[in-house]
Each structure stands twice: as structure tokens, then as C-alpha cells.
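Okay, so here's just one chain, in C-alpha cells, the form predicted on its own.
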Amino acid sequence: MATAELTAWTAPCTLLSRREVGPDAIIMELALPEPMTDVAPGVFAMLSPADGSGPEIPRPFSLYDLPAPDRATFLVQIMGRGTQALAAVPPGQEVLCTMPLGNGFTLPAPERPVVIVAGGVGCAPFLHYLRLRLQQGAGARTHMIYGAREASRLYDYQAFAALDGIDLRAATDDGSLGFHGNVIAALDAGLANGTLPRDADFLACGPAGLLHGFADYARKQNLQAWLSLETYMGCGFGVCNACPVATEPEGPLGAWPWARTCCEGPVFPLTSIQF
């Protein structure tokens, strides 16, 4: 499924609602300025409280869903002092939001299988990917493993749940929902016993470690596989040249050393950089 291409905006945006979706997580509904239509999964916003509150740099947020044109949510969690002043607002005030930035995933026809892997806010992507899919009728042959260190950072996951026709599975280290352990175990097992198709598009979204695994292990089962990046970034567009990934000097960004996660990415194919 082809996306229009999308000229970035910055505006301050009314905060509507605030909602807890974990001990440490929240999800922010803002108005926008103006509809979005054809936006790709995986593309991300620049946000910090438009009061000044905040640190002088915005932090990066993936977008999480699209409830009507003009709105948009955001899974927020809680760390630093960015992400702090964010939760501080309080609904009815402004955030100051630069969006859409970056690459998002291309959705493959409806006929390919998709398997998604998530670890934690690394969720944030794929709930749109995954509305996406269900409207091209590919829900029977879209998988998603959703893992975390225990239940109550399986962010959202009841919003995730509610998609039906979906195959969700969930995977936590202490076993407390799903599959005991993480999401790589829950992604070989599945290829092992047949449930997961190995002949797919496989996506990845998370920490570090999760995406340094699952890059470790897609490429020793030669699976066609995506990285969204999670990294810091400065501008979220460009300039800074904060948020360098190395490139496979054989693969189709080889031409830079070089590439800026939040242009040439934050989506990649696992062939075009060295991670």
C-alpha cells in the first residue's frame, strides 16, 4: 500500500486527554492544526510542552494511532526529563508538535504474511500498521509478538487485544501473560512448530537489545526483516546529524557511510545498515 508524501508542520497542538497505560507509561491524544491522511506507519513527531516547560531539545515519538484526521495519539514513556515535562501537562494546555518526519514501513500486498515483533513502547508503530492491514483484509495473515518483563508493561495491550482477525501473541520474562520469556524465544519457537510463517515481512520495533537480537538472528535465519529505530535525536530532521546508524556499504544506502535515522529512517531493511 503506497502513502502520499507528507510535508512536515510544526504547531502547537491542544492536549485532549492523558491516559495511564502501565506504572510507567501514558498515552497523549492532541488535536492537529490540520487533517492527516496516508500517513505510514512508523513515521514519528517531535513533541515538548509548548509552555517552554521542557528541555529546549524535543524528544521523538513514533505515531501511535490516528482516532480521526485531525487528532493523533502518542505512547509516552515516562523516563527523563523530556518525557516528564510532557506528562505534566495538563489536558486543554499545548504541546508543541513537529510531525510527520522520517520513513515509516511499506505495507507488502495483502496476500504476504507480516510477523511483528515488539518489545515494551517499541508497540508504538504497529497499531496503526496493524489498522492498516486489517482494512487491506490481511489480518489472518498478519502475526504480531508482543513482549515485555512482565504483563504491566505490555503497554496498551488490551488496544492490541481489541483487533479482530489479528494473530497476537504475548511473551514476558517471568511469565506472567503469554509465552515465558522473550520475544526472540517466542519468534523461534513459533518458526519451529509452523505457527509463524517463515516466508514473511518481519518487523521490529523496540530496545536496543531487542533489536540487536532480533538483527542477530534474522540474519542467521535469513528472514527479510525491518528495523524501526529507537535512538536520540536532536532536530528529527536532519540538521543535527545526532542520530547516525552505519550503512552496509553493499546494500542499497551504501553510497554514505552513513545514514540519519530520522530521514533515511527510522524504518531501515535489516540489509541497508550495519546493526
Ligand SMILES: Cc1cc2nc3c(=O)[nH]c(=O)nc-3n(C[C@H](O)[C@H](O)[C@H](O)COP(=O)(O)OP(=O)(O)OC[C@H]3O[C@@H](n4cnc5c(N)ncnc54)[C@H](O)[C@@H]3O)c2cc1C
Given for the second form:
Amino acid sequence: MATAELTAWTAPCTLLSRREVGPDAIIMELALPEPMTDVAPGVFAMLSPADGSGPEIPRPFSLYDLPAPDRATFLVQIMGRGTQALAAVPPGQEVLCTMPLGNGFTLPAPERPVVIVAGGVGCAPFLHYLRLRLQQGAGARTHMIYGAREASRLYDYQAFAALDGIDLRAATDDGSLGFHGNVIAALDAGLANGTLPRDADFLACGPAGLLHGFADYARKQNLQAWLSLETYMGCGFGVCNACPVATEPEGPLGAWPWARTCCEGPVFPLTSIQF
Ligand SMILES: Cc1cc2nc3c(=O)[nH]c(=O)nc-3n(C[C@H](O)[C@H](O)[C@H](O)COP(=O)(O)OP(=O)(O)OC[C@H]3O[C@@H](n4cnc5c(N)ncnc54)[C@H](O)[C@@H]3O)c2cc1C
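With the form predicted on its own already on screen, would you show the form predicted together with this ligand?
Then the entire complex follows, led off by the chain already shown.
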């Protein structure tokens, strides 16, 4: 995974729009102070209300989409104080934004298949990724299993379904849409019946339980896998050291026992971390 080449900036950004995409999630669209092109999918931003109404420490969110070079969207699941404060910002007011942060995903060659495993807001790093795969002409070799407890928590599912040429599969715990079961069971079923390729890059993002289940499964199945971690973090740019993940001594980051999710991540090859 390459480190994002763009230099991060911090600026108050006007909230252009805000729309609900499920019982507890919104998409926020921000006006950027400068156009962003060539940004790696999977990078993130630290966001907080510019008027100081949120907690002192901003919160990290994956860049969701770039509807125009000078506009960015973020998919935000409302959890606690930080996300409640962001959700309360009215359009026209400003959100303080530092981005782009983190390494993001590197796209493989177009002929290399990709299988994405995402749960809930863990879909966020992948919309931009999928658009880039389509630009590569690699839609037919790009598969995504998007899972949640129930269909209403497949946030902004229509945006993914609208990407013509991608193999998108829903999985819900209650069977309300797509595969009846979790994303790991859906992945296992797809590999077993040959509708998913084994010789592929496997990328995952989602809640800790999903990522641990995926990591165990990928190790057992010897899959070439990457995880985008959602570790708690403070600064987002490597100063506070609040987001360490233990490295695998024999892996590519093994020269030091810890990596910072914000700088060396949030995307890690599975072989590089103890997770
Ligand atoms: C690189 C990165 C990218 C992220 N991208 C997105 C995104 O695109 N969309 C999105 O909705 N969220 C994303 N997150 C998670 C998001 O940052 C947290 O949900 C947010 O910080 C919660 O803040 P809060 O103040 O609302 O909740 P808090 O008050 O801090 O916590 C509320 C509850 O959520 C739990 N919680 C909070 N943060 C985390 C976490 N990181 N891992 C596990 N449990 C947590 C707490 O234990 C508590 O139970 C990302 C996190 C990282 C590190």
C-alpha cells in the first residue's frame, strides 16, 4: 500500500448538504477549499464542527465519494458525541476538515480480480475504489459483498447497486436482502461454489468483529488480504500515537513492534499485522 502522496490540509469547509441513509446514518457533502484529484481510495479525514460544538478531538471518517473535484462526501454513522455534533451541523455552516490522511488502497492491475468484504459503514472506503476499478475497465473482475444486520443498515446501497458492471452481493443477518447470513458466510459460500475467485486481492472494512472474523478466515484460507482498520485515534497524523496496532515480526512492517493506524494504515496487508 502506497502512502498518500497528497499533502494534508486543514480548513473549515461549508456543509453543502446532508441526507439520511438509514436509521442512524447520514451522508455529508462538503465544499473543499481546493480541488482534489488523484486521491487514493481509502484515505480519511478528521472532522469536527467548525464552531467548536463537538468534542475537542475530531473524529476520523473515510473519504466516501468525490462528486466533483472540489466536493467530498462522508458517510457518517451516528454513534456518540462526536458524530451527534457533526450530524447537528446545518447546511451552510462549516465543518473543520483535515485531509487526505492515511495510506489508502492501491489498485491492482485491471486483470487482477478483487473481492471486497464490507459491513455497515465499512462500505465507506469502497465507493470511490469501485469507481476507479470501473475506470480501469475492471468491473467484471470486481466483486463486493456488502453486509449488515438488516437491509435498512446497508447504507446508501443504491449508490453501489448503480455501479454498472460490478458484481455486488448483499448479505443480511436477518435475510431481509440477499444472502441470509453474515459476510464471512457469504464469502465462504461464494468461494465454495466458484462464483468468487480465490486468486484475488481480498479487501475488508467494517466493525471489529467482522474484521477479526475476516482475518481468521483469510489466514486459514491463505487469501491475499488487506484490512482497513477503524482503530480509535486522536490526531490522525502520527503525533499522538493513540492508534497502535501490533506488527507481525516476519512481515513487511516487522522492523518495529507497532504501526500507527493513521499513518502506516488504515489499510494494512494482513501479513503485516497481528490482528
Ligand atoms: C480510519 C477510520 C475511518 C473511519 N471511517 C468511518 C466512516 O467512513 N464512517 C463512519 O461512520 N465511521 C467511521 N469511522 C469510525 C468513526 O470514527 C467512529 O464511529 C467515531 O469516531 C465515533 O465518534 P463518536 O464521538 O460519535 O462516538 P464515541 O462517543 O467516541 O463512541 C460511541 C460508541 O462507539 C464506540 N466507538 C467509537 N469509535 C469507535 C471505533 N473506532 N471502533 C470501535 N468502536 C468505536 C465507542 O466505544 C462507544 O461505544 C472510522 C474510523 C477510522 C479510524
